[in-house]
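Here you get one chain, nothing else, as structure tokens; it is the form predicted on its own.
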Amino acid sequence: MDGIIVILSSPSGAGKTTLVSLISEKENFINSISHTTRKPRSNEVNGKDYYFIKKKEFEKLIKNNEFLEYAEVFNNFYGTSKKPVLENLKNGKNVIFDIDWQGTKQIRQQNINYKIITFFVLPPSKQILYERLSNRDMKDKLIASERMKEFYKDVKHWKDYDYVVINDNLNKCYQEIVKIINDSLSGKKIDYDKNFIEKHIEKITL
């Protein structure tokens, strides 16, 4: 049986990277590691968190059509290598992605013959998001403010996703995502309250 693609996107600081790590570890998903031109944060490891490469090298990969998707985010490039993803799917392994809305759109447009389930992860409140961004390895409040501006743009893309989840409690959010994946694969009816999500989005974008 072929593998499936699961995509998690979110505004910066909503916790999608932690959720992706949890799902790949506990549910035996292959974590798709992106290439990026940005500098590593102090806790990041090359080849585990990202493949950190120079802009010139990234441009060469674009030219050779080696990316399944790529995008420019906060003046840095991010992209997913096509070959390992397709090989894993063909071998029946499920692959999980931590990418933004631009990358998600590109993967959907590729018309690859594998099931894709997409999730948009939201923070419980604007205040919590700002705190998470300010506590990051960047201490700089200016960067947190920049990312808050970006948050308003990113959040508009929630409608392009199959499901939206609120990361108020990490374990609860993880369980919700896994349940939706399993129900979707077994053809069960999924309990998903779109009105509740719309109200939450109104609340956090005021």
Contents of the next structure:
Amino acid sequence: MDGIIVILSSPSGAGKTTLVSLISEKENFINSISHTTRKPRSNEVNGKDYYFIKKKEFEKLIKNNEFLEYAEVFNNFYGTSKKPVLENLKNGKNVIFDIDWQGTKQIRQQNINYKIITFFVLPPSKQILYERLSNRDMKDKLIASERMKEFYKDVKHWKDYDYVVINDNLNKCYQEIVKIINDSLSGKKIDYDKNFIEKHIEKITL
Ligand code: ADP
Ligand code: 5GP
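Provide the structure of the form predicted together with adenosine-5'-diphosphate (ADP), given the form predicted on its own shown above.
To see the whole picture, the full complex is given below, headed by that same chain.
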């Protein structure tokens, strides 16, 4: 059987990287490791969190058509290598992506012959989002406030996703995502309250 593609996107700091790690650790998913021109955070490891490369190398990869998708996000470049992803899918492995809305759109536009399920992850509130960003980017408060500024723009893209989830309690959110994936694969009706999500978005974008 072919593998499937699961994509998680969110405003920065909502927790998609944490959720993707959890899902790839505990479920039958391979985490797609992106290339980026961003500098590593203190806890990040090259080859595990990202392949950290210089802009010149990134441009070479673009030129050689090695990316399945790529985009500029917060003044840095991020991209997914085509080869490992397509090989894994062909070999029946499921692949999970932590990429932004631009990359999600590009993957969808390619009409790849594999099932794609997309999730948009929201924070419980703007205050909590700011706290998460500030804790993560401890050394640079400017980064947290820069990323908060993009929140209103980023959050608008929830409409392009199959499902929207709220990452309040990490374990609960992880279980909700896994349940939706499993229900979707087995053709079950998905228990999903879109009304509640719309109200939540209204609340956090006031
Ligand atoms: P993103 O990838 O969406 O930018 P991260 O996964 O890096 O976000 O999470 C941002 C910060 O919030 C990290 O420090 C992470 O440990 C923390 N975090 C993620 N999910 C939760 C949660 N449910 N509760 C509390 N902290 C969380
Ligand atoms: P961060 O710098 O916080 O790790 O990621 C910043 C943004 O870039 C996030 O929205 C993340 O999902 C996105 N991103 C990470 N890797 C890729 C990628 O390969 N392609 C695209 N399009 N976006 C990515």
